[in-house]
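Just the one chain here, laid out as structure tokens, in the form predicted on its own.
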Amino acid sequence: MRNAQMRVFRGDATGGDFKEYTVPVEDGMVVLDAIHYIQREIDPDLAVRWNCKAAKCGSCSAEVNGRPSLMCKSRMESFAEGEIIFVEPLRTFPLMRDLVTDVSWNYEQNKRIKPFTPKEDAKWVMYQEDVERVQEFRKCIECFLCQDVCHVLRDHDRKDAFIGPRFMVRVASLEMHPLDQGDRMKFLHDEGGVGFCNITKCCSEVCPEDIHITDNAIIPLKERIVDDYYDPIAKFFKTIFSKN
């Protein structure tokens, strides 16, 4: 057994700082286990959000050594002996207390997206490739790590104009569904802020479900926006057929 030096953020919306803790490390421990040890043995008032400890609920999102991560997936053995482990709350969202942030803004964005709208008298038959295309997006556990790392939301605080990668994924799951007839392109162009994304792929890098957010969701949506708004030929034919 070895000891790990951890610095955990303590504070609330009015301010705070890192507090140092020494935690004994056992085989198989993850950062969330270390946080629970601190709660149990040292500071019982340390606030942290968690639920399943199986990387499926998305609750224990935090920044571990500056990287947005699920604490239950960040293994203590991955840190070098003697390395100080910094644990802090997601920076993109308002701090409530210690490691807990207010992510309610995300749920408001979700309400803005037109829900699944099936075609009338649709035959509920799908090709396997269509199933696989949208199935990837359904793996999202809404940990909001992609929202946290997104430079548009994190560095520029454009929550007024950009819904973020998580909801680009949701729009893609609907737009690429073969039985859906809803049109969300105008929303993406005018309100969703798809043009703000400059394809850095940082959102894909932190996704615990390995969803190819940029390649499979955002880029195809951008291509559809270009076709609808900036391709004169495609725009002409869309205008003609919409009148018929």
Second form
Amino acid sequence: MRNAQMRVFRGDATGGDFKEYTVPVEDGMVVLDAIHYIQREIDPDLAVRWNCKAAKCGSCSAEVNGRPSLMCKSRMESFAEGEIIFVEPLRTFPLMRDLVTDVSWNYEQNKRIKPFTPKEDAKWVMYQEDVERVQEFRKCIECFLCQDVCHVLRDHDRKDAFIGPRFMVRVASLEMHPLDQGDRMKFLHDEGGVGFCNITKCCSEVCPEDIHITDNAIIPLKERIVDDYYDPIAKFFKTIFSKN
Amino acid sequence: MSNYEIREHDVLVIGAGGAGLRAAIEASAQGLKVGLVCKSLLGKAHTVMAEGGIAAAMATVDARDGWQTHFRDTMIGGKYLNNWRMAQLHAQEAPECVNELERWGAVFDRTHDGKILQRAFGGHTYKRLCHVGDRTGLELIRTLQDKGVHSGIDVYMECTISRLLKDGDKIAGAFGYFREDGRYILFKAKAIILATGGVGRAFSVTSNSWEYTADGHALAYEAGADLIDMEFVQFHPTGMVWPPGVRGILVTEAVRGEGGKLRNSDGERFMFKYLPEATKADYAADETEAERWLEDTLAGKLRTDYRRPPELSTRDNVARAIYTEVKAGRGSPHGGVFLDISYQPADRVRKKLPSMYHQFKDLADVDITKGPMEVGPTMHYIMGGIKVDADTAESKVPGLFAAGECSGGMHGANRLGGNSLSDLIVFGRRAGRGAADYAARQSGLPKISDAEVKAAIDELEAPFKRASGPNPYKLQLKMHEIAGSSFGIFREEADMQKGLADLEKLKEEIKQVGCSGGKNYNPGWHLCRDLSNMLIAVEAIGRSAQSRKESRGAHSRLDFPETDDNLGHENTAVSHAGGGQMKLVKTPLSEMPAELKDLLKKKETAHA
Ligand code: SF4
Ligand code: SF4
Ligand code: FES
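What does the same protein look like in the form predicted in complex with the partner chain, given that the last one was the form predicted on its own?
Expanding to the full complex; the earlier chain stays at the top.
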């Protein structure tokens, strides 16, 4: 059995540093297992958030060697022998302790989005081909890795102005639902800050659910906004004939 | 005494998975002030891990289905120990609860004619599981979460309840702490709904998430409620067995529902050998018939005249079969058996089982479209739980309600796959309404004594005063050892006696458990409290299992391999006798009305 050299961030809002740990590696072990090993054998109070250990709940998000990742999906074998593995909390959100950050801002954004609003006379007949794109968005496990990596939130800290890729996905899942008739375009334009996104696609790259965040959610939403705001004829028809 | 904040609610819901969210939405819809306590972040509860689907007799795929058949399947699956009234309400109300989810934005997979698609599952006569690929639980929880946050419910995230408080006999509130900084909170409430899920973290090989530490079971037990059917622990037949780091992670039954075949190391499709006489006629007689069923299913035929493959037998049965094959030396290289879906077109597998495809690819380097998976039993679900009234979900303690996995009775001796998600929404809704009705009848908030609050704080603080006491993680490993070796998939008197004796020793050690560090997000400290909850659950499982001298459903005894009809009329119930003593009584099942009895007698040929 080989050992892995790890550096895990320990600290809180007042400061902290990486602490060195040596962890024996078993077949198929993931970074979260290594963190659990440290808790059990070395530092029982090491703070980490996790639930499923099966890449389904989106709780164990952290930055592993600089890459926003799910710890339960990051295999120890993917690191070279002797490579030091750095594990640190998401940088975009305020630190609570060790690997745990305060992601409550995300929950606030979700509340601002107009909920599903079905047509009153809906017959609830939907075809598979019509729901498929919505189903892609609904795979989101709210790991907030895309939020973490997005430079608008991460480097420019514009949480006041941009709801971030996760909630672009959420809006898209509602807007493209075949039976929804709520209109979220004004919100997206005025408050959601869709204009802040300059389509760098970093968010899509880190999404553990392989959601094509930019291509399938953000770009189509941007196009709708353009239609609504900058194409008066399209907007005119839209108001007359309503959505769909 | 440490400071604590105080919050007041008409109805407090503890647990924010499917059942808790559904209950909170319902109570709030009755116009009451509702609080929802989540042990994790909102939307992360164990419900997200449910894969296969929601069982409901919608009859969108097979018009022959109806609540009566669903009721009968549930009772047969539960070996008739179920609370018949719960099974009846569940079967009757599941379809409208699924439709409700769709109205709230859930997007299920569709049939060709645009309705909700349903798939086959173990023990269900007809294709009955409404699903979204293999991530149905995520769809359910996200739908309820999005509905819930617009319902005016106060949500307390990462908050753990350590005690329920009473005013005389009645429930009065709950005490707990926030994980973030360990600050304390006192909830005053007229009614409380427990929806805390299961107990899986007491076992080492489990599909259950971090939160499943028997909190609701223990809180209710300590508050005076009965726990019934605790001997019935479901081992899901197919968990991952390799690599070690992922051992226990669930491989959805949908793999078999979509045609997955189980084979041993001789290549034999062994499940044909393990079909119980009573249900043998419901399954294909040989591989040829099973193949025909599969061809019809793959062709998207709504109904078929062939009987379903033996892999779709009930979970208790498949789990025992796999265990037996491995013991007999016919296992796979890593101590499981082979589950194969790779004979189907790769595209179909990826479409129907996307999470499974990724799970094996990412965690085990196995491409399930190219070769078989290795699978073996994993602790998955507890049928036993808080005894409740079927209609209102109220426990013996006035004002205390329970729904979902922490409640008992609905599933009897064995739960059918798919009946859990439906259980959550049917009884979540009923509990929400039951608690709201109860709260509306109360004149004001009950009183809470300072002494009780002080005792709750002292209990939480104690581990810090014993910094050199045993490490909680090590004690959890000991508990795993006891639960696995004495109360696992096969049980025997001598093992159980030893297990119970070892538990007594562990109890003493847990009293001494210590932790280091501070109160800010300190998982070691949190585990200290969780341990005593799990201990209660394991003891309840052990004592109940020892008292049932027969094999029935998920409870299999090597020393009593047969089912004893005389024992089919009573549930086991444990309750707190004071002084840390657990009391066990047998309670007779209530008499089923004649029309339901007739339903059970009626025999349908199960071509699904
Ligand atoms: S594509 Fe847009 S949302 Fe995604 S990371 Fe780049 S700027 Fe952020
Ligand atoms: S869109 Fe992807 S990366 Fe973003 S929160 Fe959802 S699952 Fe995570
Ligand atoms: S623990 Fe659930 S995603 Fe990692």
